[in-house]
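In the form predicted on its own, a lone chain appears below as structure tokens.
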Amino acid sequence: MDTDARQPIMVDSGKRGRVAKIPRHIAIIMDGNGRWARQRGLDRAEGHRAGVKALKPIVKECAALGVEVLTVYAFSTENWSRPQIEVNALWNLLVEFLRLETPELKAERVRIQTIGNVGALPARAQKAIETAKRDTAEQTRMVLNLALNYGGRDELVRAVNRWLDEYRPVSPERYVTASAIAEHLDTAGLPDPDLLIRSSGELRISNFLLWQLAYAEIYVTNTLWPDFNPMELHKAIRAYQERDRRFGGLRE
């Protein structure tokens, strides 16, 4: 890959010498595995396998670029409605990915975390997650945040219930605040996403990080996830760097 393709453009905003930065937190909706498989006459499981394969170079590239957190939408609360054979294949792929890739992620100093109701996953998946988290717990270069059995609405309900469990016995009259909710989300302690990438061209956020995406820049590509590569990642980052982020305010 040539130098220009590997290095995202650092855009000078022209205002007091400000220069656009690499996003601290990138969130990705990895969409299009099924369509990718259908276009090739393959079953959906092969599309998901290709999608898992596509994730590895994206994780490595994000770490190399200095991204602090990469959150990927791996399995939503709504995905349980898919055929059982497909759901089982997804859990098998997760276990395989964690078993094979955790040593290399550890070597790259990537810490594995999860968001979502992981306690409802099959026992083998829970065990693989626990092992991967334990083995990478001390790594500080980047967080790979896997959204598993995750839904934005479900997360908000669980956050409020955690807050109620913590504070209602102490002070029944206390009101919930935005900061209190943020402190009880699955992503507590992590910066909100700066950039949301969605592959496959769909124009929706699909119940993903509803609270955290409040001011994220959104980049949609028609590329199906198994074909998404580091060059596509750089296109998304370049687009992000060219935007003027005002967070509801104005720039002089």
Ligand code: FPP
Second form
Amino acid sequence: MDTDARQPIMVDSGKRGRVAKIPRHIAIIMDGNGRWARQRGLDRAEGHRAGVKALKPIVKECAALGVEVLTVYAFSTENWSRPQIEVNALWNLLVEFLRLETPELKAERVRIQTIGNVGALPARAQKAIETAKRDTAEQTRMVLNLALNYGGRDELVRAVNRWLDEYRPVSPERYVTASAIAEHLDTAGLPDPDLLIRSSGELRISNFLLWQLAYAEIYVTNTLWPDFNPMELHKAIRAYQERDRRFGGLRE
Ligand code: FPP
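Pass me the form predicted in complex with this ligand as well; I've looked at the form predicted on its own already.
The complete assembly is shown below, putting the previous chain first.
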């Protein structure tokens, strides 16, 4: 891979405690599939197909670098408003991706998880997800976390309702706390993202991981998602490695 390109990255074989800091959790907004397709006179669905193709090398590279969690925004709660034909194409691509790639992801010791309201997905998608989760449940090298029918606001509402369910009837002296919310989010048990990557240039969070991104470093590239490759990933990680993370204090 690009061994110099202005240094760091320098991963060693151990998990943590390596020479340069690799983000534990990377979150990606995979934007720009539609524009990529339009530039080529193709259907939007072809852009999404190219987007799925771009994902696999990124997953493998993250695992190789020692990233612990990779969360990708594959379908938002707002994406239902797209034409039915595009929505269907996205579910078909998800089913195909899981069917074709789960064996290799398993071999790479990647565990597949999801966040979002998966219960509202078409049955074929739910089935494919269940199978992929079951087949990779024992894997511990990296979590590939697919955000499907995911919205940060929706997740927060569901988290608070889950918490309320546990304490119903709510005793008057019971107040929700930050840790109670975190423990009831879809991401419970996962570290917060250290680095958010957004492709295709938009400077927005788009309802992604609203709670969890509180202290994430944000990296935006103009590259459209289908053109995003491991070299681009390295650029993003290098930018992250140059940041001074203070978490609201004075030094990390
Ligand atoms: C944004 O591009 C992308 C999406 C709404 C879907 C992202 C999905 C994939 C990369 C493929 C599906 C993933 C899996 C795991 C099957 P856009 O359509 O908004 O692009 P535009 O802004 O250029 O129109």
